[in-house]
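Below sits a lone chain in structure tokens, taken as the form predicted alone.
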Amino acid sequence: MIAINGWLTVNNFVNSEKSNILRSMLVNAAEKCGISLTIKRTGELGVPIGGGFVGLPDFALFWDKDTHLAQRLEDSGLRLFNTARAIELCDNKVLTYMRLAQCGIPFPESYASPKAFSAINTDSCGFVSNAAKRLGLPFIIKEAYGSFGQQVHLAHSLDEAYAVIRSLGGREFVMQRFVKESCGRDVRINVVGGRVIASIYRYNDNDFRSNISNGGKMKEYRVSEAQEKLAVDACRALGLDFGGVDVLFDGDVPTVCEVNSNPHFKSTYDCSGVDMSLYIMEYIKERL
């Protein structure tokens, strides 16, 4: 008998094929836990600003990143997994790296880009060249707000720094020092509620990034206590209930790359068999 009623929040305008069956998933793995998940597109749920959300079901699984949206709801009092304040952390580069900075949480040196109203002008960005100082070459160049690897760049000089960065029109981005050893290979590594539910190794010969979209390989890969208490660490202090870290061999001491809200889990159920989606909504039906 199914008691409990929830909404599946999804991005108004992304209609994919890989999107769907992730949320097809979700929606099969809730009914196995006697949940009845209803797929709700940001769009449906505009009301005026101030005004009050109407039949909220008993929570929201909010996969998407419309962090406005994901507040106004939590303040008409939803229960959000996650909330809209570890989706916002994740979302932005920096700020997922000051949190992960107060934390004691390691990470690849980072600077953040000056804040931008317009095309930046590189003859201003003397602080460029001072991060490459500290960064060495090459140094990655990543915008603060990106998915599928495709907003990250290796710049290899000052002047690819330069074209990058003029094409990025003023959005804000992170300087960040390249993990050789690590070029083109890093660890997902999947977390519900606290603890590890499965990793995969991602590699790629071709590009220094990893992900699977881009055309990287997979392999099961069982994490080190180093790696997961890494990436469980990390999911704590960003608030996650669930989340997917991507983990970087970094010498002796894994660190973390980027921290996913809504982790793209099909790529680890189809390497690992580990339906994520199953940890999930058993997750959430303990918390209501």
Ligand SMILES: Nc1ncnc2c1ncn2[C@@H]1O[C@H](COP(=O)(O)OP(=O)(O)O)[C@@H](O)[C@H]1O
Given for the second form:
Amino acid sequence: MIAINGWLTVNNFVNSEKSNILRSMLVNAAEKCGISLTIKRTGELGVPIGGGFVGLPDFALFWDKDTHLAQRLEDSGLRLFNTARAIELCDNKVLTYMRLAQCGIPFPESYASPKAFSAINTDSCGFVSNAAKRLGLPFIIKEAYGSFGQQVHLAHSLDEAYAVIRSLGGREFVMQRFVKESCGRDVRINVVGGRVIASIYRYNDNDFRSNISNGGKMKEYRVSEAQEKLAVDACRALGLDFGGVDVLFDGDVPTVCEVNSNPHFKSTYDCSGVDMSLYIMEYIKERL
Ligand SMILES: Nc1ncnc2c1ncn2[C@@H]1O[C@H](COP(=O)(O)OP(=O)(O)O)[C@@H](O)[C@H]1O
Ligand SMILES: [Mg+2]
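Write the structure block of the form predicted together with the ligand for the protein whose form predicted alone appears above.
Below is the whole assembly, all chains and molecules, this chain first.
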């Protein structure tokens, strides 16, 4: 007899095959744990701002980045996995790095863009050449919001950097040291409840980005103690119940590339056979 009810809150507009597989895995895992998980598209949850949601379940597994909706659900008393704040910190890479810095967790030297109200033109780009002097060439330009490597660029010259920045139309970004040793390779480490449950080595011989959706390949991988500690510490710093941490190779000291609050764990499953959805559902069940 199923006693626990939850929502799997998903983006209103995303309907890819990959995301549907992930959703099915989560619903099936929930069933195995005696939890009835109902998929709710964010567009279905229309309540006036400040109004209370009715018919709330026992929890929501919030598989989206709609942090405003997440906050409104929490204000109504619903327990979210991950929390609105943790999702917010991961969604914006500037916020992620700020939080990691506050907690003394290593990531490559990074400079945030000044706030812009319209597209940036090259005349006001002194801050770019200053950052380039510190970071050296090439350096990384990463939009604050982005995924699948699509909003991450490598600038080999100042002119290339200006061209990228002009194309961003005033969107927030980070200029970051390019970790050459990690060119086209990193480790995705999946953490649930403060424990590493699976990790994979991702590599791409033709691109500096190792994302699988960008043509990267993967291999099974056993994390070192230092990598494990880094991933667990990063998730703790960001307040994540679970997450996927991208870790770069940087000499003897691993360094955080970014942290995902809604990791696409299907690749990890295909490579390692570890089903993160089961760990997530068991973790939620223990906490209710
Ligand atoms: N500072 C860096 N040095 C070297 N490679 C990087 C750096 N930042 C990102 N990358 C590469 O680009 C990929 C995508 O960057 P990431 O910050 O994880 O953004 P996304 O959210 O798009 O996955 C990483 O998996 C890594 O392979
Ligand atoms: Mg990434």
